[in-house]
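Consider the single chain below, provided in structure tokens and representing the form predicted alone.
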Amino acid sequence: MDLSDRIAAFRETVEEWLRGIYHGMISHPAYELIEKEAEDQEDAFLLACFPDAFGIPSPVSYYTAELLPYLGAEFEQWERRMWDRGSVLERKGSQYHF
């Protein structure tokens, strides 16, 4: 092995080094919060659009009740999210308070 591909071997893993720090430190924190504020409006948008999933009178349930065919695996999945959370506010107030 010549200096040439030493040198070559050591660039390949400083920049492998530094990817995964910018991953860590910028990248994926981004995403998680981008990821979050999603599902957070996917939450609401189906809320507005199903109240009386939980006991809330609709008078457009009859018409959102077109959408659920085309809803049904995210209308579990966001059915068993609102259940789990205390609040509706619960999961906004753990962003500002870490």
Second form
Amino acid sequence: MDLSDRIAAFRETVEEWLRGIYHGMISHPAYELIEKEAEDQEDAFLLACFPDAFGIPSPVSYYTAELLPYLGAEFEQWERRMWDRGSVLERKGSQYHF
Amino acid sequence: MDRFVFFGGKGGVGKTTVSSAYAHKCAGAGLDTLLVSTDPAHSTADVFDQSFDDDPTPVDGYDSLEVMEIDPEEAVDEHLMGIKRQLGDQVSPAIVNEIDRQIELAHQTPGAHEAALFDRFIDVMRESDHDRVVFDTSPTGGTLRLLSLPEYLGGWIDRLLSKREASVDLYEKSAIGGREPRRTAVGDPIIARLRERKENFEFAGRTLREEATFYLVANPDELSIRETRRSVASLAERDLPVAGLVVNRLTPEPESHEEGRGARFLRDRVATERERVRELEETFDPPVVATIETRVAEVKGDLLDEVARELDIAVDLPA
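Next up, the form predicted together with its partner chain, please; the one we just looked at was the form predicted alone.
After this comes the whole thing, all chains and molecules, with the earlier chain placed first.
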């Protein structure tokens, strides 16, 4: 193995590490941030659809009920998210990796 | 003259009588007519001495008159069953029970009946191929709410739609780099469903504004006149102008030579009612299109024909 090969191998390792660090520090949190925001939007959507789940009567629950068959999985996730969210701060805070 | 004609007014003023008479008149003029009763306490069956149900049924003795009585209870049940059927196809059995409860709940809310009624309204307007559809509505409050639904629900659906689109859009964005997004806007059944609903409400709003005529029925008494005044105002507020007023239950005047307690009472009563009718004519924008005298017996059969003749509402075909 000559020197140029060793340098190439070294650079590959460094590049991989850099990609990993970039992914871990920049891009993954960015995806996660967008995904969290999407979840937040979805929470708002579900809350607007089913406020009666929290005891607020809804004038359109008759119509939103017909969305339920398609919302099965989301409904479950949503309920879980709603229950284990202590505060807005906690939810927003979990998006940053301190 | 519009294809859809609504008769509204305070409870007990004779909306069913007037709308039946009008339907009779239309059918007599050769129009293919459908009379729709939306009052949960249907009384069209009593006028025509025949029982009706949720489907248009031809009336005996008429060539071109059909009657249907909308049953919101049945519509609510159908809606419930439809959703449950879909639920079985779509959702894993583990969560079906949880969602089942939610659906049952939604069908018990006070708005459910109204929504179901409204859906049936739209169905009728969309599907009927009659020349004229006459709606005998429930007492004022309920009907007004019903007619304001398109705008109100349209706004609500808009909000839901934009939220859903925002979240789906974000999910798509978070999937950069060839990852599979959790949800996609293309083929999202929720967005499709909401759009369909929205389109339905827009259709209803448009049809009510452009193809419908409203008449109010009133009695010559203070309470009825006041309620009519409020109805005219709130319908105008929603861009649904009232085309005319029908004054029902006028007291017949006794012959001038009659002198007795009964005759004196009637004469006084007639004078008061004249005053009221004049008030209606002078202070209301919509014209009084008919004044109908009280009959000795219930208005049905031949009497319907008499009443129909007193109705000064044009029945010509829509242009």
